[in-house]
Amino acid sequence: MSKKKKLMAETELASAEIIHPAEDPKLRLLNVSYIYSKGTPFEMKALDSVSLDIHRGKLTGIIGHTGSGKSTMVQLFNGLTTPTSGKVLLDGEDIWAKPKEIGKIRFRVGLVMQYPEYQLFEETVSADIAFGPKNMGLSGEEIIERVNEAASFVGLPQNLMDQSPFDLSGGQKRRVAIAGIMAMRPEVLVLDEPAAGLDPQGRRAIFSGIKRYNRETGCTVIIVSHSMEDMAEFCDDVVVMAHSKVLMAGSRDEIFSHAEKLEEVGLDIPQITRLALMLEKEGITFPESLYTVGYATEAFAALFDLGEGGGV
């Protein structure tokens, strides 16, 4: 596709964009615009007049190339970063109202940074975990209750526990990292490219706890992705950023009701859609969108009658 042509794609899909404002949302920015470098020759502005609701208690998913805003989107939820222009709210407050109090921000909203693992220090797979609730002054006896708790989320076995976590396979250490944010159970977790490097069995495992944890605790999860088979898979809400913006942002089955006009900004999209669009320019047509493969073995269930164990 030629620069002009994908240009014009993109605005094209912009003007006709998805965006639902939620009633009561957990985090929510306000016309948020962030400069790196501002003031000078390398200034480059990341994200520009951004509006967006993050559904509280959803597991909501954000995707877009590289350089289109996302990772420095969420570095702003937690206060990591401070906007140029714009607010963020928490709960309906503007989380840099009390510059001093930033810090307690930080425990309510946690934010697993890429490849985490490259910050454990600690000797033992449990201490690493403990770090972040011992911070928070808790007693022991909760402490211990957190760090069993958040290993189980993320499949990490007892017998690892008293393990150095230099010890471990880079998935485990993986595991380790997200852990340690879990445990301190904040009201939002953040996750930018949680499972990269990761292989499929890998990238699921993660993926499958951090869904556990969503559904368990009710808390309100932020992933970042480059993949939008982990999207389609595991998200409720996907925000989809461009050049800096919200290109789209509404449910699951919004999004992917999109399919063709995410390809035409350059966005893959989950290889069991695009067979479906195949199929449908031949003739082959379904009720819905497909976008993950039990979808897709339902809907080929009901288009061809296929009984239960049955064949066509």
Second form
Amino acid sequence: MSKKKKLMAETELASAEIIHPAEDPKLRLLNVSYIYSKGTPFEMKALDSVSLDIHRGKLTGIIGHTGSGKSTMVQLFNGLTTPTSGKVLLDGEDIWAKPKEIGKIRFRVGLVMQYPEYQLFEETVSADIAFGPKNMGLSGEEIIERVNEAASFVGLPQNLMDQSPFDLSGGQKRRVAIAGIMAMRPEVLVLDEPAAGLDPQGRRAIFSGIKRYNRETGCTVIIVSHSMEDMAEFCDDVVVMAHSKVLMAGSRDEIFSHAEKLEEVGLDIPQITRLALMLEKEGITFPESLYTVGYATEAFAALFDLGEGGGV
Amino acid sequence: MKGFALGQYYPADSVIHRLDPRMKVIAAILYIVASFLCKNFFAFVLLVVSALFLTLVSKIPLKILLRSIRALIFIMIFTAVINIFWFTEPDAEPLLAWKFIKIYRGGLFNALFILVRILAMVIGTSIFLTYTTSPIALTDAIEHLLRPLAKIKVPVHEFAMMMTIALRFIPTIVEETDKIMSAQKARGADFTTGSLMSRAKALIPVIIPLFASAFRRAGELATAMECRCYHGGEGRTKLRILRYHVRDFVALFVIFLFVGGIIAINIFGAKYGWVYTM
Ligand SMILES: Nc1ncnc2c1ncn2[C@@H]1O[C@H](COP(=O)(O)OP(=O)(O)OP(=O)(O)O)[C@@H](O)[C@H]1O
Ligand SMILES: [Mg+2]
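Can you give me the structure for the form predicted together with the partner chain, which would complement the form predicted alone we have just seen?
Now the complete complex, all chains and molecules, led by this one.
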């Protein structure tokens, strides 16, 4: 790149308007675009100059309709793909500054891909979970400790650890795959649709395991999901994507107070929020936006208390 | 990887794209035959002109076409060089002689001719078959053309079905390989550094899941086909019925004209002793 061009690119980056900015973001995307099959008739722009901050230590949910570019975005976070233009900053440093050392970035940002159960290959579950830590060059004891810790986060019972991963159920395979990344103890854990295709109980188990990981280790966690209800229940921050761009991002409260906007782009809002919106149309107001059943119960109780002057 | 997954087929709106695939298979065969028939300089000129003509008519960008040539560049140069050194003319003065190496004028021409011949064949077949014909249409055409063999109990339909399925799954498997490789890279697998042995070993985490899923897919597909009562080719009708149009016969006529032209040039060349024959 010529000096002039470089300067221009830098000023452009400086002028990027970051969505949901943070003082000290864990991850920052600066004007990131990604184009599949560039230079062929099948060219496809999957991300269109996205500038976004992921807050340190938070559990961030990414939602968006199918094909909105969620998977494309999360693969940029750990350097699996290189942005067509723009920069990905981890702790303020460009992850592609030293392309040779991208392997180190992949240990710091752990990515669980969509439908990860097909990546299992070892003879036993514990050996498969140990694959990542082994690649990091850890000692035997350390590996065993991490494998057990990761297995407990995702709720894998001890008696499964010596079975072949090919003999497990779909949900169990999913847990093994997630544990395989968790065992690397990445600073940022990214999960692409970790609960897709699981039953409600399986979903809850996986989500609460991930949340526990976030709270106990203090690591930044990013979850891609279709389910608004899960997002509403488990996430601190929410990023909404639509048509290769970030439509909005912010804390959970901020995002769900724009429930109507979410519906406009074809996303499902939690049923309880929809109910609250309907009631608001009828003239019943709530002090804050409702998105989980827990909050709603309290809010309704408070409402009835006021309405009927005490006991029900 | 992705470029390969999409195959070589290049969607465009050209006369060649619209030709019947059976006619294109025949045309490709005739074109190869023609390039082998070329015997003298003028015949080769006609061959080059025809290759340029095909490129223009097919609307395939030169850049894309060059890609298929690039894959064969080594073989082409190798054959050409071998030809330069191998050629001997007993009663001609060598252009260059150094120890046992002698290079003759005829050798240079020979190398050039062979280069042109390979180039023309690659361009001809890739334009007729790969760039303008989707793989599925191609299998369909081959099944049609080989149908007479079914009379002598060759399982033509089964072969065609196998080919169709294989073609159908190449992109899927390439995509899956990509995905599994990414997933293992995310777990710190390294496919690019280290000795040959360690790199081969690094592929184990890719190959095992790939095979597992290929077998699973094969099983699922077989079940799905059985559920829809697939029972082989007998009495089976086609969704897309191939029909010849006027343009197909025009194209065939042009090709025959071209082959005839080359034969005519050869005969004249032999009669009047045109130079640079091979
Ligand atoms: N390997 C690829 N080659 C070409 N185009 C692709 C590829 N992967 C994705 N795309 C395209 O990029 C766009 C964004 O895809 P992406 O996978 O990021 O969507 P997504 O938001 O993750 O969707 P989903 O919710 O279905 O997983 C889509 O329109 C898709 O067709
Ligand atoms: Mg996706």
